[in-house]
Every structure is written in C-alpha cells, then in structure tokens.
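First comes one chain, alone, set out as structure tokens in the form predicted on its own.
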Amino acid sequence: MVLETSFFSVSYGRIEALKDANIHIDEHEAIAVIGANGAGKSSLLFGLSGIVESKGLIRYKGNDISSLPSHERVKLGLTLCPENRRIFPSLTTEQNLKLGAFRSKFKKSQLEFVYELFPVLYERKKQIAGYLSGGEQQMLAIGRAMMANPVLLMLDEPSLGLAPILVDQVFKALEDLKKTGLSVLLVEQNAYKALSFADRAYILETGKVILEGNAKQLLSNDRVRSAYLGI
C-alpha cells in the first residue's frame, strides 16, 4: 500500500473542511475523488501534501508522515499538481520543468520522459510559459510535478477551464502515466472522465466520505449518476 489515512481531518479556523476521512491508495492504483464545490476535495490534497495543517494519521509505505513538512513529503515521492496550474509565467517552459526537480536530484532522463509524454513542451521549451495556451500550461504543470519523480502523483482539477479537446489530451497523458505504474490521486469536477480513468473512487459531501468503490461500478450507481453525471 502506498498511502492510507485514518480519521484524517482538515480545518480552517472553526470551519472543518474534511472530517475523519479514511482512504487508501495501493501501488499502481488510480484513485478519483469527486464531489461538489466545497466538499473538501482540495483540502484532502492540501492536507496530504502538508500545505495545510491536518489531524489524524497519514501512513506512507507503512510509515507515519503526519508531522512531516511538505518539502520532506515531496522527497519521499508525494507530489501535488495544483489547481489553476500555478506555473511561473515569466520563466521559460524548460525552466519551469527544472524547478520541479528542486527538492530532488535533477535527472536528464526524467526531463526527456516529460518531453516524450508532452511533445509540445519540447517544441515550446524556450518559450516564456506565460504565453503558452491554457492546455499547454496544464501539461506544463503536470510535467513539472513529474520532474520530482513521484511515487504518488496528486492532481487538483487538471481539466478545469479547458476546452473538451484539451481535456481529452490531458486525460490521454494521465492514462499514459498510469501505464507506467505510477499511483495517482485525482480530484476532478468532470465526474465522468474521472470515474472512467480511475480504478477506485471516493465521493465526498460536506467534508465526509459518503461512498467509495470500484470506479466503473460507481458510473452506474443511480445516486452518482443523478448527482454528478446529470443522468
């Protein structure tokens, strides 16, 4: 098992965004987390990354990492690709990618892997990142996260604001990453895409896990179809 949590909670002052979430992620497994806005999806990723304080237990490969700072978690292999890309717009594409390896040893082979995954980034490697299209910036954000050579890649809304054809490109890249054996934790508003991609899924409502199971089976769950698929 790569990661598991017990009674995992995240609060902002008196507001409890995530309440006693128990999740687990196995090796080579893709997990989707879906839910409405404010359900606690991003808070789950922020807590696991160490960006915000959390309560409860986080075990990574059997070891308690609950008190580790975020940069130490990156060194272990937990990497977050944040919502809204958060690239450095004044730097070139390649400079952004190299910054992804800031907390790990830079490997040319990893950069070549990212360029193979996203050929457009190689074509734009000398271009100022702020001038990339929205889809290219999202690919850059994922590529930068991959430069840390993660064991578990956590993605926060990678399809947000993208045209449908670009969403398809992003998920095609995620499928390619999944085939390499990478473990993935995906937070995504596009429930159909997320459940089609994932092996298992968790459904969050008002900070609580209300449903979990095989992702493909959840696609046919009446409650999920009504609430998140508009069927």
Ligand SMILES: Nc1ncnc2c1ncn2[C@@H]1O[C@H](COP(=O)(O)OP(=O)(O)O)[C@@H](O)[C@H]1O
The other form holds:
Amino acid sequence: MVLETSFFSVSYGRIEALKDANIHIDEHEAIAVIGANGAGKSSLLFGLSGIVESKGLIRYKGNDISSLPSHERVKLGLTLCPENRRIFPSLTTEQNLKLGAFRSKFKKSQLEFVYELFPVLYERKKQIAGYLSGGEQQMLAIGRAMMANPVLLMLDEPSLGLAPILVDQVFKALEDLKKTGLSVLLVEQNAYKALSFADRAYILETGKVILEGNAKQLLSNDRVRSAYLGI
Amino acid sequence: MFVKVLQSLIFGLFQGCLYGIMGFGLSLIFSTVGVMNFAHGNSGMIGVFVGWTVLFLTKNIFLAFLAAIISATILAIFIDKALMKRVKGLSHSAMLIITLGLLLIFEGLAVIIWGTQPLIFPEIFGFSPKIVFLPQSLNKSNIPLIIPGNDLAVFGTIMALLLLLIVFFKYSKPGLAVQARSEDEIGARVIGINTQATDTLSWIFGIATAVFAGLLIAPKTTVNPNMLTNLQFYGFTAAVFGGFSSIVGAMAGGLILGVIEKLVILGLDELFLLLHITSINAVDLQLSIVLLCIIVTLIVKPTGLFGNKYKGKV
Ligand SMILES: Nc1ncnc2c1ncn2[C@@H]1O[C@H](COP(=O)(O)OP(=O)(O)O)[C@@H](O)[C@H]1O
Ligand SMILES: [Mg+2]
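Switch from the form predicted on its own to the form predicted in complex with the named molecule and print that structure.
Complete assembly follows, chain above in first position.
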C-alpha cells in the first residue's frame, strides 16, 4: 500500500471540509475522487500534501507522515498538481519545469520525459509561462509535478476549464503516466472521464466519503449515474 | 549646460542607488510576504544605532558593520516569527498595522536608548572629492565637474551589492525559492519549497539591506531616529516605479528616480533664474517631485515602468 488514511479530517476554523475519510491507494493504482463543487476534494488533497492542517492518520509506505511539513512530503514522493495550475507566470516554461525538481535531484532524462509527454511544452520551453494557453498551462503544471519524480501523483481537477479536445489530451497523458507505474490520485468533477480512467473511486459528498468501489462498476451505479453523470 | 546636466546625472545616480536599495528591500518583502513594510526605514535605523554603538566601543568599522547586520537579522526573524506568523491567518491589513506600529515602537526605542541628539558616524571610505575639467569643446563656461569620492565609493559598493543580490535571487536555490514563492505560494509549496523559510529569508534580506544603506549614509546624515524616514519614502517610490513585484525593477526605479529628481531640480533652477524667481528654492520641491512621480506612474502604468503583467518580475 502506498497511502492509507484513517479518520482523516480537514477543517477551516469551524468549517469541516472533510470528515473522517478512510481511503487507501495501492501501488500502481489509479484512484478517482468524485464530488460536486465544495464536496471537500481539494481539502483532501491539500491535507494529504500538508498544505493545510489535518487531523487523523496518514500512512505513507507504512510510516505516519501526518506531522511532516509539506516540503518533506514532496521529498518522499508525494506530489500535488494543484487546482488552477499554480504555475510561476513570469518564469519560462523550462524554468517552471526545472523548479519542479526543487526537492529532488534535477535529471535531464526527466525533463526529456516530460517533453515527450507534452511536446507542446518543448516548443514553448523559452516562453513566459503566463502567456501560455490554459491547456498548455495545465500540461505545464502536470509536467512540473512529474519533475519531482513522484511515487504518488495527486491531481486536482486537471480538466477544469479546458476545451473537450484538450481534456482528451490531458487524460491521454495521464494514461501514459499510469503506465510508467506511479500511483495516481485524481480529483475530478468530470466524473465520466475520471471513472473511465481510474481503477477505483471514492465519492465525496459534503465532506464525507459516501461510496467507494471499482471505478467501472461505479460508472453503472444508479446513484452515481443520476448524481454525477447526468443520466 | 552640458557639464551641469552631467553633474546632475552623476548626483542623481549617487542618490538613486540609495533609493534603489531601499526599494529593493521593500519590494522583496512585499512580493514575498505580501505586506508593505512601513517600519523599513526604522528597522534600518535601529541596526545603524547598533553599528554605531559597536563602533563607539571597539573603534572597528568591520565589527560595527557585522554587528549591525546581525542585529538586522535578529530583528527580521523577530518580526517574521514573533509577529507576522501569528497574524498571517487574519489578513494583510493586520500585518500592515503591525508594521505601522513597529515604525513608532522602533522610533521610541531609539529615543529611549540613544536619545535624540544626532550621533556622529565617521567617514567610512575617506576619499577626497575629485574635480574634473572637461575639455573646452564640451565645456564653454569652464565649470568644473565635481565627483565626491565618498559618494562614488558608496555608489560602487551599492551597485556591487545589487549585482550580487540579482545573481543570488536569479540563480541560487534559495533565491529561486523566494522568487517562486513570490509568484505563487501554493505553487511553491507543491514543489516542496519551505515557504516559512523563504518568508524569513525575505525579511532578513530586506532589513539587512536597509541597515546597510543606513550605515553607508550615516556619515552624511548622522545617526538619529529619523535618519531613514525620507529614504524609505524614496524607496517606496522606487518600488512603485518597479511595479512592486520586481526587485530588479525597484533597483532600476531607484536610479531613474534619482536622476529624474536631480534633472528636474536643475531644470527648475534654470527656469527660476530665467524668470528671476528667488522666493522658491528648487531643492525644496524634492519631495513634491517624488510624489508627482508616484502619482503619474500609478495613473499611466500601474504595473510599474518595466512590468507588464508577467514580464519584468524579478
Ligand atoms: N481556505 C478556506 N477557508 C474556509 N473554508 C474553505 C477554505 N477552502 C475551502 N473551504 C470550504 O471547505 C469546503 C470544501 O471545499 P473544497 O475542498 O475546496 O471543495 P472542492 O474541491 O470539492 O470543491 C467548502 O465548503 C469550502 O467553502
Ligand atoms: Mg476543488
């Protein structure tokens, strides 16, 4: 098991964004977390990466990491590609990517791997990242996360605000990444895409895990279909 | 006329590098931590007093500088860890109020410990002024060009320091971390940057540069509780010029501000002479010129002289 939480909660003052979540992720597994806006998806990822405070246990490769600061977690291979990309807008594409390796040793092969995954980033490597299109910025954010050489890659709504063709492109890249053997924790509102991609999934509603199971089976679950797939 | 313009240019650059280094610290702290440090000049002033005291006790200028910079570091860590971190969750205005409070507290502290009597700080470099006569073809009225040796040395020192700072922030790992954090806090944290460390580092560099600037001008201004009040204001203007998120912009902004100021004064002097106005002295308009620069910049180009939205940061 790569990661396991028990009674994992995230609160902002009196607002309980995530309550007692018990989730686990196996090696080479792709997990989707589906939920409406405000369900607590980002809070889950922020809590796991140590960007916001959390309560409860996080076991990563068997060790409790819940008291480690965020930069130590990145070092261990727990990398978040955050919502809204969060790239460094005035730096170039390549500078952004190189910064992705801030906690690990910069490897040229890793950069080449990212350029292979997203050839458009290679074409734009000298460009100021703030001037990239939304799709390119999303690819840059994923590429930057990959530069940290993650064991578990967490992605927060990578398809948000992208045109359908770009959404396909991003998911295609995620499929490729999955094949390299890393574990993926994908948070999405685009339930159909996410469930098609993932092995297993958790459904979040107002901060609580209300359903979990095989992703393909959830695709045909009546409750999921009516609430998240609009069928 | 050529000599007069050249003279103003030289004085402008000598003055402007001080504005630049103050602007650097202000925009570094602003772009990283997100707070306008109103106590910037007074933090520098406290450090200079410490330096003066050590100089008084040991007669060793090197130790004085060292002690001043160390006190700046301690002050910066205190402000960051003991004050700012506690209110960070509240709001930026809370942090702003704290720096305003510190401005008053530091001034009071200096008055209590060292008194209001200006203290003499000896010349650091002790160079004599150079007087240069340009060739007749350029210099019809045969006025000499004056290059104050000490000011030149201060200028050289600050420019060297600014260059080092640019290299540090553009190429070193901690420098890049500060830059990344100033661009996007969440972005910095997800790649594993310790943003608490970058914030502390910014406070240290910001206040240490203010102390350094204060030490360099101390022989001229004497050491007193208000010695950096005006310079902070000029630094603020330099930072506005630079667009506040760009440390290089603030440095360049300072130099430009210095030159504009001296050239405008020269122009006004000539104009007043031409119109036989003797009741106003152009030098008295210095602060008004600076204010005008701020207002015009903010109206015409709110992102600073060099910045558009993305380019020209750091
Ligand atoms: N920084 C914050 N401060 C206070 N409340 C927050 C903060 N971030 C999120 N919340 C609240 O926590 C809940 C979950 O938010 P979030 O985790 O962002 O959901 P999602 O990513 O699923 O849209 C929401 O009710 C939201 O308003
Ligand atoms: Mg979210």
